[in-house]
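Here you get one chain, nothing else, as structure tokens; it is the form predicted on its own.
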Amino acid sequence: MYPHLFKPLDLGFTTLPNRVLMGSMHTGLEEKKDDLRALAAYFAARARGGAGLMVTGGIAPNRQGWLAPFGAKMTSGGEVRKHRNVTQAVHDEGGKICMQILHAGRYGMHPFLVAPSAIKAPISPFKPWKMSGRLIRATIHDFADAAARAREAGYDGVEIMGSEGYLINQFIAPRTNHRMDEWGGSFDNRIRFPLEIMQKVREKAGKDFIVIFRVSMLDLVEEGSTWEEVEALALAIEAAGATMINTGIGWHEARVPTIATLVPRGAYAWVTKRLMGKLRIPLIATNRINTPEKAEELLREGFADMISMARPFLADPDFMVKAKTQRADEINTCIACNQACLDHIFRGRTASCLVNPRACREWELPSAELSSSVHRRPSTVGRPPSTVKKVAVVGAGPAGLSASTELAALGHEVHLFEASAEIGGQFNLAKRIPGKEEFYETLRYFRKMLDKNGVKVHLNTRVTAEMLQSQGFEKVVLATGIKPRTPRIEGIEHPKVLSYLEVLQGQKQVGAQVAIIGAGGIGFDVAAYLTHEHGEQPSVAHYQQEWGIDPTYTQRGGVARPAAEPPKRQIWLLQRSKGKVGEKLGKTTGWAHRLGLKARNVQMWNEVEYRRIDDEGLHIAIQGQEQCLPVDHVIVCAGQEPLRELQEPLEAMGIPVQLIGGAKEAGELDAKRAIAEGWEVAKGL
């Protein structure tokens, strides 16, 4: 089905299997304090899947190069003991793994990080040391050593990290190379770092190694490369000696979303593109995407040699087994969210999955729940819970999804009741706000699973205690979700107030002014929806054009002015307490769904205090300054309550109940800890 991702890429010395790479998630594993045993699992369940070439986490070459302070690093020969660990799980599953060889630069989070020149990163709270030419010569030494470690380790090659803003990408960059000596200025110089770094890689690890090195082909901030400094550093690098050059996409501190579920698929291929048939080595596209269909397009048509897939490895270790078996619709596609990965990593906790809360926890398994059941052990293909029992699971949002599919796959005759006519639940909400369209996948996701694990599922179907006892369930598990929750405000049955589910189910007609009271995810998906046109599919010019993206690239950096189109309401956002607009959203995502809305002139107010409703408006003071807000409608997004009426009745049936997802914690709706809970129910049955 996919001919192009399954087309064997021959290096010279070795061969890949596939035309994908597992590019390089920092996962937090890299710093257990258990001989990497934890990664091993996690990078032998991938190689296990059918990866073709697998990259690492981020890995120093000195400790200078943290990330954070007694972050993973390759500098000593326990180090590398190690590693081997992590080599030989990976090679006993028949899988090829790169260790990835990256310096944080300005990008750290400890008071002795370096730099090309003494500028202040707005990510990091410290400010660089300048580095002198003797460190710079150290630095470049400390990369080829840790390559040679990493083959000492048993790796079959690195990738060099050299994007993202990053050490090397510092020294690349006008915007951060100030040096008026060999190691800036000019252009030429600016490159001599990474240059001789490839170098001195190449001669220290041999001929024989495979060596990645990851070009920022779009830097995204001002004063970053041109395109002819990305083309001339790509040739160079290959006469360097490089097996293979991976596209690097923005800077870390760059205000335009790269990775995120806004993202269109493959938005960033294009970049690629530009410089195929210019180099003789293989070229690798990355950043969001996520299906074989994608890669096999962009493959196809020539967008790249090979395809980067970070992420939809964390969310399904098996996406190419599955692809090549025919069972493309068994994958669980990742939906970029981050909030599971990227935004676990930047609080200091190790990253998981949203829709496979297993990602990362592989060591903790048994060996039937590290894989799809094609490829479980023998010993434990089919083997039945050591008692089966008849459960059922009320509500089929994603926590019943979850726990209905988890407990069919264990043995367990499962019965799903869901009132309405759909499967969903809050997904079905999800799936409508722009830009988070991916939630179609996960949907598509859980019917197949639902169909494939033998679920019994009943639509349109409102159960009673007295129902559940009469069947003979033995267990219930209640995933019977919220209901909004409706706050003590003077006028809150005036007509104008809608609640979000009105809206977002298309029950009413919203007007041209319209405030939204709660800044929470809720909120900021309302806003995101009225601020749309109803049905816009997202497009990679649209996109472009919306975030200020040259894809002309006539500007360093590709940068260009973003350019949202007019909105056609005006709205108010608003929240009660004080501090930033929507505080807690995602670490990794929050800004940029900021930025969405302020360029669509959504006016985001904290600190409100809500009077009344009535037919002029809404009546509000902020900082003891009485208006109205003349709109024509109100929605509510002020939080949810749990929905749990059928526990105490089964309780007192004597029928054992757990209660999931939002009907055990409603708060801020959270499908990671929702899918997660169904998951883990199934483990404690």
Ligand code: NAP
Given for the second form:
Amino acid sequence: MYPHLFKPLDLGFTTLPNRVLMGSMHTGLEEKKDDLRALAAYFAARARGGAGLMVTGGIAPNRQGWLAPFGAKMTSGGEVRKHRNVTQAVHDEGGKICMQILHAGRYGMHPFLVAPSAIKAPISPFKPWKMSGRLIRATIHDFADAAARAREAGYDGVEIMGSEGYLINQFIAPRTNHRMDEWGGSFDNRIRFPLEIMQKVREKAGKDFIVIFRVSMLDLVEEGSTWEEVEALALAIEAAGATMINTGIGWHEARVPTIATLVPRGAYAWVTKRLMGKLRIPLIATNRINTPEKAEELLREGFADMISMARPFLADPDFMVKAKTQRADEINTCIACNQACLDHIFRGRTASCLVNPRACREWELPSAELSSSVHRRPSTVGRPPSTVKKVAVVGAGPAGLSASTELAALGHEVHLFEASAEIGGQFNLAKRIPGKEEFYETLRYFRKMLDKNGVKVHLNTRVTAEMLQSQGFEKVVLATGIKPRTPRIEGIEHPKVLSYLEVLQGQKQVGAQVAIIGAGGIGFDVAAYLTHEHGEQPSVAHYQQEWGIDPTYTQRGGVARPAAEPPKRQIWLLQRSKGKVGEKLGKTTGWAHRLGLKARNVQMWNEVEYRRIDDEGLHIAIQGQEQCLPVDHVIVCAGQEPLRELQEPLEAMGIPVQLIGGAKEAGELDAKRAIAEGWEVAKGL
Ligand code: FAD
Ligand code: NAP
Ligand code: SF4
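Switching forms now, from the form predicted on its own to the form predicted together with this ligand, please provide the structure.
Up next: the whole complex, starting with the chain shown before.
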């Protein structure tokens, strides 16, 4: 089905079985004090799942290059020994793996950070020390030593991280390199550092060793590289001995979302394509490619020789095996939410995945469970009949879907009851938000898994305790979700007050002037919904225009002036608390949501006291100043409360009940917790 995807790639001294690279992702397992066994199990699962080649998270070549204090590095024999656990596990599964060498430069989150010039990064609290010529030479040798040690540890190659605004990129771009010695000033001087690294790495690691160089092909910051410089650098890197060139998009400090769910699929493949035909070595395209169809299309149409996907392998380690065996509809698709991967990493936690809570916990799991997504069993097969339980799961939101598919995969007889006509719960609202269309994929995945595992699904069935009792269930899992909170505000019954449910389900027309009470995730999503046109998938051109990406590459860094659509409505997004509006949104995506709404003129106000709602509008006070917002509608997005009315009667009947998702706790609820709790139920039964 995917002839280009599964075409082997001959690198001369070795051949890769397919055209997919599992791109580098820091998981937090790199720093675990367990001899890297958890990391080994994580990679082994993905090698078993068919990734052609994998790259580890960033490993520093020396202490100054640490991303954070005591981060992973490759500087000693002890570290070589620990990494052998990883390479051995991968090779045992028939896979191949490269170690990424990453020097953070001014992005390091520690006080000893260094950079070509002493210019503080906007995303770091520390100012870097300017590197001396001697330190620059020593650092080049540290890169080469790290590559040699990687080889000794059994790696098939290394990836040199030259993009995303890290140290090498800091030398290349005039934005961060203000030196006037042999390492700065002219283009030739600015690329001396990456070229010498590439040459020394090749010299020390040997010819038959994969060296991928990640070139920043589109910096997305002012004073970044020009396209001519990118092309010249790529040619020079090839001449210096690289095996392949991977694409880097956007510095971490760029104010352009490059991997969030609002970025259209394959939105950056055009950048790699500009370089196709100019080099002899293979080129790798990256960013927001998450399905085998998209990867195949890009390869077929000559955008790249190979495709890098990172988060899609967190979401589903068996991505490639499923694609190869005509089971692409069973792939658990990465929805690019960042909620359990990047947001965890930036908060110092181990990564996982919203749609796959097993991710990064492979070491703890029995191997049967690890591979259960490949070897799902239909209900009751393979389990002694005496241990099969008859379980009712009430509510087919993310929590109920997760619990019922997992329980059925373990061989239990599972009945899933859903009051509405479709599965999905609140995901059926989320999928309507512009830029959140990926939620359809999660529903497609669960639909397939319900079918495959033999879950008996009863739609349009609002169950009662009596119904459940009469059918003889041994256990009931209550996943009935939430009910929206109605705040106590005078006039809350006024006809101009709408709930977010009425708005997102399209039950009510919304006027031109709108106030939104509550600026949590749902308040932001409702504001996005009301300021966008509906029914169209956002196009790449539209996204580029909105976020200021210049496809003609006229300016350095490929940046242009953002030009959002004129807003359809005037919206006020309000919260009572102090602090930034939307402060609790995702760490790595909240800023983009705020910027997106700001560009559409949405007024985001905090410290609001709600007085009353009447024919005039919404009366509020801010720091004692009274005013009336003359709005046509007030939309309530003021949080939620658990819906668990079945708990008491069921318990009174002596039926064991377990609460999960919103039914258990509505505060701080999100789909990550809901899906993980569904999985935990199955483990516990
Ligand atoms: P729900 O999804 O509420 O599902 C409960 C289900 O139970 C419903 O289908 C309901 O019909 C059914 N039910 C209730 N009572 C009965 C009964 N007696 N019998 C039968 N069925 C019954 N979360 C994120 O993590 N990331 C996001 O980006 C995100 N975006 C969102 C955007 C919007 C617009 C909304 C509304 C929510 C969003 N969420 C997001 C929140 C996420 O969808 C919820 O946290 C999640 O759906 C909660 O799952 P749940 O299974 O506990 O409950
Ligand atoms: P939420 O994030 O808890 O936000 C509720 C908002 O309502 C807050 O702004 C709160 O702020 C306000 N509020 C609370 N009680 C109020 C009251 N009595 N009167 C007036 N205002 C009140 O909840 P949500 O927006 O309903 O979202 C539900 C869950 O879905 C969240 O936990 C979220 O994680 C998840 N979600 C996530 C995303 C995402 O993109 N990651 C998107 C949508 C939803 P003040 O108290 O300051 O007024
Ligand atoms: Fe993808 Fe979200 Fe999972 Fe990260 S947490 S891998 S972005 S689905």
